[in-house]
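So this first bit is one chain, no partners, the form predicted alone, shown in structure tokens.
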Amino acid sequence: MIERLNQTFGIPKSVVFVRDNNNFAKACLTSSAGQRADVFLHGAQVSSWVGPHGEDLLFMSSKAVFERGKPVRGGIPIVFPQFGKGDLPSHGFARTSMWEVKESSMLTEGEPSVTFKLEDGPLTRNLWAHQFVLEYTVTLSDKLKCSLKVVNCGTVPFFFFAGFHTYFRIADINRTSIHGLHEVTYLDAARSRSYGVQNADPLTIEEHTDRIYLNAPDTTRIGDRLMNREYTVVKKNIKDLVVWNPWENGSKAFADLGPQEYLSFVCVEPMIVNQKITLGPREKYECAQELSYR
């Protein structure tokens, strides 16, 4: 399979499939700024994304399942047609799929894009019984983006969440802020989704945390002061923002996660959550996030 890929995707220098130590095929994009990012197609997931220092940007967890049907802790897993719990597994089966290669080229000299496609099939529909196609196109310059789009291919409209669940790669939580959320109304999912208005500026993190910010500015800034370091996240057509660290003890509950590793990261996550988009037949929808640091 992986032959194949170069033969047919591969770009010289800027796009090439390999096996990982964990066997999982990936591609490994590097764009002329000096970055490289790396996709499974198991999940279509964003795995690493490293700077030109050699810093990897993206958090994994240390205990990470790489299992085929298995969501992996870290990166940035694709969430559709659900978010959260419900009657599809958790956060829904887009991240624990496996994608094709639609497609691959060079946007501009030195700015590979590889688009990965997942469609409707016998395993999706037990689950959840629509047509569908979904495309998600990974570009990598001085930034990296991503952009998912979902088709309706049925007869019938149907609905669903989406969105990016971005793990961002940090020092030390503790010494960590998130600009542009001031003033921003949010659903504290922590506490049994009360309400609340973002009052401090910058938001800190000490203690569990997952909220939901809705209608939330398309820009946030990510603050890492022991690395001197800001992330930059910009949404496009997503109207929720959600912040999530799971804390010490939330740590311990997760099988996948280390118990001292909330330290590590912080999630900042482009995701629909609020209101959910319907699309009628062969109707379409877009969106997209934008990652930068400095």
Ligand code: TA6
Given for the second form:
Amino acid sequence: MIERLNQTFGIPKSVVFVRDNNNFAKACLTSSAGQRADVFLHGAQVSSWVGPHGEDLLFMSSKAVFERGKPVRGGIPIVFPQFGKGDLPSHGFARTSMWEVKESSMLTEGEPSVTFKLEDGPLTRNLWAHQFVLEYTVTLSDKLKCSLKVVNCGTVPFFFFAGFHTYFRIADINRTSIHGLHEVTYLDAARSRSYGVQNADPLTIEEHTDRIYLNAPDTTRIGDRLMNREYTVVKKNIKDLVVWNPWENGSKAFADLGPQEYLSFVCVEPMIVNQKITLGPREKYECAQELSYR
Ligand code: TA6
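Structure of the form predicted together with this ligand, given the form predicted alone:
Then the entire complex follows, led off by the chain already shown.
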């Protein structure tokens, strides 16, 4: 499989497919800016994003489970067609499905791009009776861009929720601030989805935090004071933004998260949550996030 992927989609020094020590097949992208990103075919999940000087930019739990059909705690899980808990497994089935590679290319200036595809099949139809195609394109330059296209291939409309559940690596949650959400209304999922308004600017995390910011600005910045690093998250065609950290107590609910690892990540998630997207037959929807840092 790896050999066929490299023969068909490999691009020397820019896109290479390997099987990691968890036996997960992944695409390894390297840009002319010296950034690297790995994407599992399992869930089309970006599992790592590394800067030219070895900066490890995404969090991956030391207790992450690498088994087919199970979610992997870290990187950038794709949420589709459900956000959170509900009739489907948490955050839907996209992140636990095996995707295939549709194409790879080099955009201008040494920017590798790989597109992954997921179509409905017996496993998904058993959960969600709709015909669909997802195409997910990861592009790496001096930024990491994630683009998701949803197509309704059936004869009846369907609705979905979707987004990017990104785990940003930080040195210490106590020395981290989130900018750009001032005065934005949110649903507080840590308090029965009660409404709140973001009064403090910036937002700092001092307890279990699980907020759905409604119609949030398209640009959010995450300041890591200890690393003297700032991430920028730009969302496109996505209204809401989720900020999540389980804090120490909340971490106990996750067997695939170390007890102190809450200190090392914050999830800032461009997410279609509050208003579903409905697609008629043959209609499509595209959304994206663009991540950069300095
Ligand atoms: O995006 C925040 C959230 O919905 C939290 O409520 C928490 O459940 C987190 O996602 C992790 O969910 P997961 O299904 O990956 O364990």
